[in-house]
Structure formats: structure tokens, C-alpha cells
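There is one chain below, alone, in C-alpha cells, taken in the form predicted on its own.
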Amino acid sequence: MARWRPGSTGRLQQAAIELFTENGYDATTVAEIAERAGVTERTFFRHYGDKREVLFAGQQEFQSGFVDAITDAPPGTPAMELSARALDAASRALQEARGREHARARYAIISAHAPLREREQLKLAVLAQAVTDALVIRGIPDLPAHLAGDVVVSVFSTAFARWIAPGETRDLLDLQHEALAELANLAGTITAA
């Protein structure tokens, strides 16, 4: 077996995706993960803390797509504004870095695990502090910056998990887009008491 190849760290992905679709997360291990993808078990682990990294890699990138998109923005961008620029620009990466069909498989392997589930809300909470915080540095206030962060991280998780619903064919942007208008027809619904 080589020492090293380019494309480990996709081709680790790929295996354990396959590998754990196939026996399940938990009869699956590195070293399996790691003679798939044609390398070494050390190879795995200078990728990789254990397999449950696999599911998770690209976090940070994932949430670099929300933050630069708002802090990219021109001036004077109004929150909500911000929120979909954010929006659009992370899922237009997750679209092109990953597919539908890649998003559905890990879905589901994580839905089928509690750690794993608890591991993916951590993900996301984190992400709509990280929107949060990149809207106060832009200057929206604190409230409507906390209200926007967790309106990104319900909007995007409504919509991926439309988007990679059997048969689902529309684009991830579109039923953004769909969740984003539901949401301001029904905010205009809403009178204080």
C-alpha cells in the first residue's frame, strides 16, 4: 500500500460514507475505513481523530461560507439581507463541494445515531453563534444579531432537510429562498399583545 496519495481526505470520506451505509456506524472501523480508500490506518489518523471526524470534516470551512458572505457585505447591509447572503453562499458551496447524494448518505447515517445527532446540533448551535457574532461586528444590534443567527440555522436546516427528501429534485438556493418568504409572510402575521 502507498505511504501516501493525493486525495486521502476524500477518499477516507468516501470509504467510511460507503462502509457505514453499508454495516452500520457502529460495526465499522478505521481500519476498514482506511483499506478502502487505499491507505494506511496512521494515513487515516494524521487526517482524523477517529471516524466520527469523518462525518464532521469541513466544519470550519462550512461555517467560514456563512461568516465571509456577511462580512463581505457591502455597508449598510440590513440583518435579514445579510442572513440570506449567508445562506445562499453556504449552500452554493455545499452544493458543489459535496451533492445531494453524498448529504442524503450522511444524514442518515447520523440520524441513526444519538451521539452523532448531538454532535450535529452542536454543530449547528455553534454556527448560528458564529453568525451571530459576525453580525454584531457589523454592527446590528444584539438582539435582532442573536434572532438572525438562529433564523439562519432554522432556515438552512429546513431546507436540507427538504432538499434531501426522497425525490426532492429542487436546488438547495430554491427552497432557501422559499423557507426565507415563508418566514416574512408569516412574521407579518405576528401582533404583539
Second form
Number of protein chains: 2
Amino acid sequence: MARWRPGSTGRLQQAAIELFTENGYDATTVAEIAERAGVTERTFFRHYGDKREVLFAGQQEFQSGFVDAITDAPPGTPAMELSARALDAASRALQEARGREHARARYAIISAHAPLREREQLKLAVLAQAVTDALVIRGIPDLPAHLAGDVVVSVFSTAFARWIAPGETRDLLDLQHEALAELANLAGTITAA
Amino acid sequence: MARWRPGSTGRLQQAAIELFTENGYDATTVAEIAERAGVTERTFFRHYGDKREVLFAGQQEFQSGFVDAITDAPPGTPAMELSARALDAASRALQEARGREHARARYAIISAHAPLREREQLKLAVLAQAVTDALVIRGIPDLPAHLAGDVVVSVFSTAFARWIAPGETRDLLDLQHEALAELANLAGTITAA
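Next block: the form predicted in complex with a further copy of the same chain, after the form predicted on its own:
The complete assembly is shown below, putting the previous chain first.
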């Protein structure tokens, strides 16, 4: 189960997910979230602009998990190895910080609302660009850096979707490794045009 | 240069791109677009909800270019071959219908406005899902179908960005083939975890 940061932001995020799940996203107010978290509305607005923001808190931290793994890898590490390290590091952090039940609950809320789904899609597009930029800084040429940035997001997304599927018990990292192997398999059948 | 459909939608699209380029997206009104296209505002609103819609007209047709190539391929065609056919067919149609100058002008407008960039990102996410769905219908299992859907969009996007770069003269299909070869190269370095 989720292990929450003890501070008010962690409590606000937990309270929001609980209330959105219990009463629906649209019906939940900021006042109710603040009350459940045991803080004032003023405290809520010190951290988040609106109730949607609570669902997307931690994006910077999540993205840094990918980028830092690329930045910190030994010199000369090839592009796919940098990508695989980024996937491992970010997913390990995600599993440790929040856990599968939190991810499931959050994703169920997002899936039910088109504007939240769109925001989530944009988050992934920004992540792909951030990974690409980190790879370029590491000296990977533009074309493979772009493709690898997209591969990282594709592998993460497909593995994440399976990870939170009902009844799934496998580790997110294992699912990512399986997706990477499947991609190698697929790409191995690309023929010269 | 662009070869336009002779009808009022083609003229409206051309007029919009011209005016957005000349005077800026924000400063251009629907009345001006209609006037330049030689139609009434009423005709504009028969086809488009607002000026943004004109920039995203043809999305369904563009997406069908990918999906139809998958649907129409011979039985037993493997996943990557289906994906490569989709890329070839859609890009051939894009080059023939509109051409590079239209794509450059349209992309310059979109790049300059965050909400338009977001809409373009979402269009690509929808396209990836449509390709995945078409592959699943063809009997490709879920995991490779999802990865291949993402690969198609990644290869299209990276090739498209290079195609419209200043001074670029190569064919969009050649650039896609180069990206596919680079992806095969990258994925060939994936090692078992």
C-alpha cells in the first residue's frame, strides 16, 4: 500500500484521491480535501492552484527520476542503456514512494475525465522531451535521442497500464523489462525499405 | 507547393494559414478568414466551430491513411510490416495532398501557441491509439500492438520534424525509413535486464 510523505502535501494528495474515489472528482471541493487532510483551505492554496493540481503533484520529481539516472550514468554509456537505467530508476522510485494502490486509484479518476486524461497525455509528451534533452546533453545525436525519448515513454506507459490492471501482481520493473524485450523483438523485424 | 482542394474548406484552410502567418493567430478573425476565402462567415461556421478547428481539419483523413493501410494489408503481415505500410501510406498522402510548404507554415503557427501545441500532442496520442486498435483487430497481441502504435507515431513525428526543417529537401518517406532503421539499430542494443 501507499507510503505517504508525512507533510501536508502528502496528506492533501491522499485526501484528494480518497474523496475523488468516494464522491467523484466533480463533486469534491477544495474545502472537503483540506478538511480531510486536517489543514486549512489557505494551506491547500499555498501548495496547489486548484483540485486538479493535486492529482498532478510530483510530476517534476517523477520526471527527475528519469533525467537524473541519465545524467548520473558513467561516461560512454550507450543510448539504450541510458534509457533502460532511466526506466528502472523512475519506476523504482514510483513503486517505493506511492505504490500500486495509489497509482490505481489515481488512474481510475484520471481515466474517467477527458480533461484529466489530456493533461496526463501532455505530461508524458513533456517527459519524452525531457528524456530526449537529457540524452542530447549526454552526446547522443538528435535522431536516436528523439526515438529513445519516445521509447522510454512508450515502455513506461505500456508497463504502467499492465502494472495497475486488476489482479496484476508483477513488479513494474519486470513489466518494463518485458516491454523492452518485446520492442527489441519488434524492431528486429524492421526490414530495409 | 500545396495543392488545394478546390472546395470552400480547402480555400478556408489556405486563407487561415495565410492570415495566421501574416498577422498572427491571435489577431486573425473568422470574418477575415471567410473574406479571404471568398465565402460568408455562415459558410465558415458550417464547417468549423472556431478558427482553431481550421488548423486541425483533416485529422480524421490523416488518421485513416494509417489505419486503412493496416486494414488493407495481406493476411499474416507481421506487426512491423503493418506499421511500415501505415507510415508509407499516410506520409505519401500527406505529401501529395498538402506538401511541405503548407506543413511548414501550419507547424510554425502551432509551435508559437501552447494551446495549439497541446492540441497537436493530443492528436498524436489519439493516432497512436488508433494504430494500436487497428493492429489488435489484425490479430497482433496487446503488448506489441501498443508498442508498435507508439513506434509509428514516434517515427512519423521525428521524420516530420526533420522534413519541415529549414533547407531540408529529402522526401518524408525517406526520412521515415531512416528513422525506422535508426530505431532497429537502437533496439538491437537492448540487453536482457
